[in-house]
Each structure stands twice: as structure tokens, then as C-alpha cells.
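Quick heads-up: it's one chain on its own, the form predicted alone, in C-alpha cells.
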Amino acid sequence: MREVSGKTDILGIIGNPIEHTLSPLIHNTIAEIDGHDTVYIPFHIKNETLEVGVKGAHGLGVRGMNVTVPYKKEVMKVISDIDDMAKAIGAVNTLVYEENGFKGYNTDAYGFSRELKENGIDVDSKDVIIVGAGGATNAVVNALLSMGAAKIYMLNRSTEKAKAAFGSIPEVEVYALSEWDKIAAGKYFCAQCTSVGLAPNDDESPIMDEGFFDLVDSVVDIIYRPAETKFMKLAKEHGARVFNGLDMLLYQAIESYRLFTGHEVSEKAIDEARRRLLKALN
């Protein structure tokens, strides 16, 4: 068991609920393997105590905290500064201690981008497909555009919602889920950003039409439980390379850890964190 002393840096995560979080496993594994004197703790904060909780954590000298649902937008109102990427995404998932208060960052776009790069998926100057226009989509859109994607075909159950959120972005074209056949014939990278197919609803997919899956040659489904969603299975049956969201979760945590501590995370720590994540999910 690692010892905690007066020199130990406190890290954590706030959310409501918080019992399900895998973040302590990732961050404490990194600290253990790379030999850093930090400890990462989950904090269950109720809605009415968000501001006092965040300011209290800063007063106690907590070095950094992640932010999960439902506070990624609300927390922006109670911190002292916000990074440009987080402003563009419109959500914060990482708070880093500064003298006058926490500064907010969003590492989800980094996590998604790194998952693509690590798996050899190149979207530069290419058209891509996104399924879903919910909260996670903001980070994915920003990641894809920062990686040079030329056009994003966005398919969503509600075109009004998708257009309200993303219609002002010139590279985004919005269609209903049933209008997938309006996408020009070809082979595309596809990001599945809805919660459809999340356990225990393993047999559900936001799109079931076989013809759609002829359009995709690679897929990242941001769901990681189950490890293979119905959407991924259908894509794989049509010859696509498929990846779940586990590496996005891992890589966004690695970037948060770097922001918290200033330390780059070793490949050994990444591999061990991934191994422990897979064990926890099985």
C-alpha cells in the first residue's frame, strides 16, 4: 500500500453520481508505476454544493480535479480561468490549481485525437461521419477539425438539435439518422457518439441499416462498456476496423495527469493502466 504524507499531492474527480468512476484506477496506477507522490480520490458533490465544493478544494490546496456529469458545463461558472479549447468545446473536464483559483481544461478532444493517431486513423483533408449530437460530440468535432478533417457529415435523431449546436460550423452538414443515404458513396471514418448500445442495452444501435455500414472503413464508438457494441459488430461485419472508447478514456486521463503534475506519463504506466482497466471491466 502506498503511503500518504504531508507532501502527497491530492488529486480527485467530482461528479454526481461518482461511484462508477474508473478515473482513480487510472491516475493511481500512473502514480504507482511512475513513482509520483500523488493520491487520486473521488468526491461526490451534490448540485447545490458545487461552488462551495470547488472553492473549498482550492482552499485546501487540491492540485487538480477531473469533472464528470453533470458538472462539465456548470463548473465553468465557478472557476477563475478557462483554456481556449475548453471554451470552444463548451465544457470543462479538468481543473488545475493556480494561485487565484482553478483553471479549466478539456482533455476529451486530446483523448479522442490520440486514440485515432495510435490506431493509424488519418482524417486529414478527408470527409468523416459523426453519429450523434450530444454532449460528447463537441469534443469529437473539435478533435476532428484540429486534425484537418475536410467535412463532417453529422447524423442525428433530431436535426433541429444538431443544427442548433453545430449548424454554424461551415464544415458540418446535418442529416437525420434515416438520411444516411444522402452521403456520397465512398469509405469514411465514423465516430459513434450516442449512448445507444451502452450496457445493458447491448443489442441496440443508432443505425441498423446494413447499407450504411458499407460507407465506413474505420469506427470509434465512444462507448467502452460493452467492449464491442452492436454498432461496432455491424461495422466489423462489413469489413471496417473498429475501436471502442476505452483508449479515449485512458488518453484523456493521461493528458489530465500531465496538466495536474507536469509529468509526462511513461508507456509502462499507460500499458499497466490499460491492463487494469480491462480487468476492471471484465
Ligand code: ATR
Given for the second form:
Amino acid sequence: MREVSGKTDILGIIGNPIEHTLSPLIHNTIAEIDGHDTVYIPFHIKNETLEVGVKGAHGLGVRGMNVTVPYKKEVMKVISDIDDMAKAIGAVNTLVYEENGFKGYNTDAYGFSRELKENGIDVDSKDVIIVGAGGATNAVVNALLSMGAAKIYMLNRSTEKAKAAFGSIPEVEVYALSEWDKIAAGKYFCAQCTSVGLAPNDDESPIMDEGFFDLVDSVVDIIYRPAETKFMKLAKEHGARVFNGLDMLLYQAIESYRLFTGHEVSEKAIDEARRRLLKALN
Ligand code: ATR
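For comparison with the form predicted alone, kindly provide the form predicted in complex with the named molecule.
Time for the whole complex; same chain goes first.
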């Protein structure tokens, strides 16, 4: 247990449910390894108390909070300022204390981009594939475009939903999941952003067709429970390099910690946080 004193900065995360969050593990490991006086606490906030909870946390001087499901959009209504990137993504996952209220940021796109960079995946001027058009897709689209992706083939169960959310982005072309064969022959990076395959449904994949996986040379599945999804297994069997969403989770936290405290997180703390995450998930 970290020692808490009158000088300790309080950080936390709000969500509903919150009991399975891995964020306290990451942030408290950073504080321990890098020797910072912060403590990070999960807060289970019910829908009807979101506003009073966030304003109360500000009143108590909480220095920063992460925001998770289901509040990433809703929280935007109860904070005093929103960073441009978070506005573009349409969701906030990080609140940073400012005198007049919390300012909202989104570090998910940073987390995704850094996972790609660390693994040598270059999408600059390349066409890419995204499977899924839910909440998580916003940050992934933003990250891929900021890394220079040319065209984004977006495959989704509901083409209407995907078009409503992403159809206005010129680089995005929307298709149904079964229409993967409309993608021009080639080898693509693919981001799997649906919730299909999440534990305990380990044997499910949004696309099962072998032919689709011939189109893919590298995959990031944003799921990290299980560590290897069915989608990743199928892609691997077709020779693709595959990565789960754990590093995206880790790197979004690293960027949040930097925004909360101004401290760059050391490589040693990142490695130790990853080691503990892997242990917690096993
Ligand atoms: P959100 O992330 O916005 O909360 P979600 O319901 O978890 O949304 O769904 C995220 C993504 O998973 C969406 O792309 C969703 O497809 P639809 O837009 O067609 O709903 C996709 N998804 C969820 N369940 C699915 C399933 N059984 N088959 C295929 N795609 C699915």
C-alpha cells in the first residue's frame, strides 16, 4: 500500500461498472517506479450522479481522472473545457484539473498510434481496414488519419450506423461485414474495433471467412481479454503479425498520467506496468 500524506495528489477513474478496471494498476505502478506522490482510485459513479460526482471531485481538488464506459461522451456536458482532439473524436477519457473545472482530453488515439509505432506498423499513405463502427472506432480513425492513412475501408454489421457516424469523413468507405470482397486485392493493416470475441465469447469473430484474412498483413485487435482473439488467430494463420489491445490501454494511460502530472513516464515504469498487467490478466 502506498503511503498517502497531505501532499499526495489524488487521481482516479470514473465508470459504471468499474470493478474490473486495470487503470489503477497502471497508474499506481508508474507512481511507485518513477517515485511520484500520486494515488489512483476507482470511483463507481451511477448515471444520475455523474454531474455531481465530477463537480464534487473538482471541488475536492482531484488532480485528474480517467473516464470509461459509459461516460466518455456524457462527461463532455459537465466539464468546463475540451481539447480539440477530444472534440474531433467526440469523446473524453481524461479529465485534468484546471482552476475553473476539469478540461477533457482523449488519449485513446495516442495509445493506438503509439502501439502501431512501437510495433513498426507504418500506415503513412497506405489504405487500411477497420472492422467496427462503435465508440472505440472514433479514436482509431483519428489515429490512423493523423498517421497519414490514405483510404479507410470500414466494415460494419450495420452500414447505416457506420455511415451515420463516419460517412462524412472523405477517407472512409463503408461496407457490410460480408462485403469484404469489395476491398481491392492487396495486403493491409487492419484494426479490429468491434466487441465481438471479447471474453467469454472467445470463439467469436466478426468475420470468419478465410478469404478476408488473405487481405491482412498486420492486425491490432483492441480487445485484450482474451489475449488472443479468434480474429487474431485467424489472421495469424494467414501469416499476419497480430497484436491485442493491451498496449493501447497501457499507452493511453501513460499519456493520461503525463497530462495529469506533467511527468513523462519512464521506460522502466512502462515495462513494469506491462509486466503487472500481463500477470493480472493471467
Ligand atoms: P459501442 O462501442 O458504441 O458501445 P457496441 O455495441 O459495443 O458499441 O459495438 C461496437 C461495435 O461492435 C459496432 O461496430 C457493432 O456493430 P453495429 O454498429 O452493427 O452494432 C459491433 N458489434 C457488436 N456486436 C456485434 C455482432 N454480434 N456482430 C457484428 N458486429 C457486432
